[in-house]
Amino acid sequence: MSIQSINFEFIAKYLPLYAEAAVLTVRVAAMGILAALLVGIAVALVRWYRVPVLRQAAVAYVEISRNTPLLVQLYFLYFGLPKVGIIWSGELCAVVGLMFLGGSYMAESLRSGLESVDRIQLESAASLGMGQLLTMREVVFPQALAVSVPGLCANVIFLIKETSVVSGIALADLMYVTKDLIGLYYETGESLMMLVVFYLLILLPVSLLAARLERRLRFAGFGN
């Protein structure tokens, strides 16, 4: 598509609507990950400290939400709870799956994290009059989060992406705005270039501020 062909009194026409398809993409996003990140914490460590029945639980969750698709949890809690009285707003039912999906995802890279950690520390900290929580809280959490910080990273850009599939559930975000104005209008190129270019706004800051995490961890002695 050259320069003189593109239709920029589109673009400047539905720029705003963009706009705020990207506010939303955002809100969801950030909202999802959080919980997510809360939900992984809570099973990597119900994981690692071996809790009975909990432990078992925790690793069917993590099996079931990595091997169904979003767009297939989507449908269950927009589609699916409705048939049992449970009414949620597209939304609420973007972040509960994001949510869901990502807590395994997040939860793997902490376990992997907390498993680094030798146990010896545990000991150590025990035979110093260290409690549990004292514990996790000063010795194995900060050495766990710094080995996991890429994984976590790299599973936040994977959720900001996969937004992309919340448009199945009628959610106006950018993948919605843009499959809807190439349908009523046929205008694909302009269309799918703004769709780019805010998910671009979108990612490369998140990408670039966790490359830059990353590198300081390394250069602090984290990590190898």
Given for the second form:
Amino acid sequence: MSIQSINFEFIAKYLPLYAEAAVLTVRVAAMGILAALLVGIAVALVRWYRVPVLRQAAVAYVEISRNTPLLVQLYFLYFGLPKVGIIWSGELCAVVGLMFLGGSYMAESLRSGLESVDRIQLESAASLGMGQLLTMREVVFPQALAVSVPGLCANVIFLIKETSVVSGIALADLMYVTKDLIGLYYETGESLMMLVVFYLLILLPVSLLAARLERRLRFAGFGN
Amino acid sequence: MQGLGIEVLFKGKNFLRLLEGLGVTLRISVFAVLLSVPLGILFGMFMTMKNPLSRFVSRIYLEFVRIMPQLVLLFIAYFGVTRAFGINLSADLSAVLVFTVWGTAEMGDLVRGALISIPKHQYDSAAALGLNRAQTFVHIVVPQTLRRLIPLTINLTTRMIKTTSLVVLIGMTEVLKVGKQIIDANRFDYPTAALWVYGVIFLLYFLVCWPISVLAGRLEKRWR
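The form predicted alone done, now the form predicted together with its partner chain:
Whole complex next, starting from this chain.
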């Protein structure tokens, strides 16, 4: 495709459509990531505190969620569950799917951070008279977070990329708009170009920010 | 008469058809992995070369492939390549192509990580023992990188299997599509078929990926 043959009129006309779709992608991703982080924190804490019963459930959840594709999870949530009366909108479904998938990834990253804190530090904190909450806040959390952050950042980028499959349950995201335009007008090059540009606009800043954060935290661990 | 949804799975050849559908994506992942592993090893070695040009080129390739959602790459290959070069790539060929391009990048990065994880003193010691470059590579570098790489490669295979589920979105007839056909054909006899069909597909993916993940986890622990 040479410069002359680019149909700028087409691009200008459908730019707003892409912007709208990008907003949907970002909105779904943001809500899904937030929900996944909450699930991840809960699961990581359950495993770290070795809560009986819940702990086994957490292990099962992590295995199931990590060993199935998001698209299949979404199909089940969106097309399957309404048959037993659970009817939800596509967008809610996408957020729940991202939460289900991302929760386990977040949990594993957080857990590796928590595990990196030697348990002897808990005893030391206790011997200094620090309570549970104080120990968590002042001793465990800062160290664990430094170890977890690279993993958490990678998960955020992974989950944003995964939102591209929500077009499978008829959400009008960037993929959906692109496919629609290719089918309608056959301006394939222009449509794909806008798709790539919009994903770069979303993902590049996040990726650069993540790299910065990682550099910043590289020496934050205890005893390094 | 309306039957129980689950019966639809055992009607005629339905279950067999689902398995065949799963076979379509599994075959793509097997091809892609078989191509990605050797190419990725070469790419990993290319990335660790001291030549700044090779670093720059590999960096661009790796970053672009990694930052784009795999579905975007699939769209580019399936819709874009056809349009730009007039080659009519079939859906399964473009899928194998894209997943090989993606797998090579991921595998290359794993190989690079394994190669640079070998401490410099290993090379110095080998030189002190009078091993030449080829001997150092065969007896020192390869055994150590292999132990690290094999579990990671197995993990990449499960990621590949999960990611190839995307091909339904470029119109391939794989397990999700077959599932939809079964549901549509039985809409009136088995109104709740969607729950069971998508539930079973979910389970099938888990049954394929989970043992592979367990194997990778075990090897990783044993060879640490």
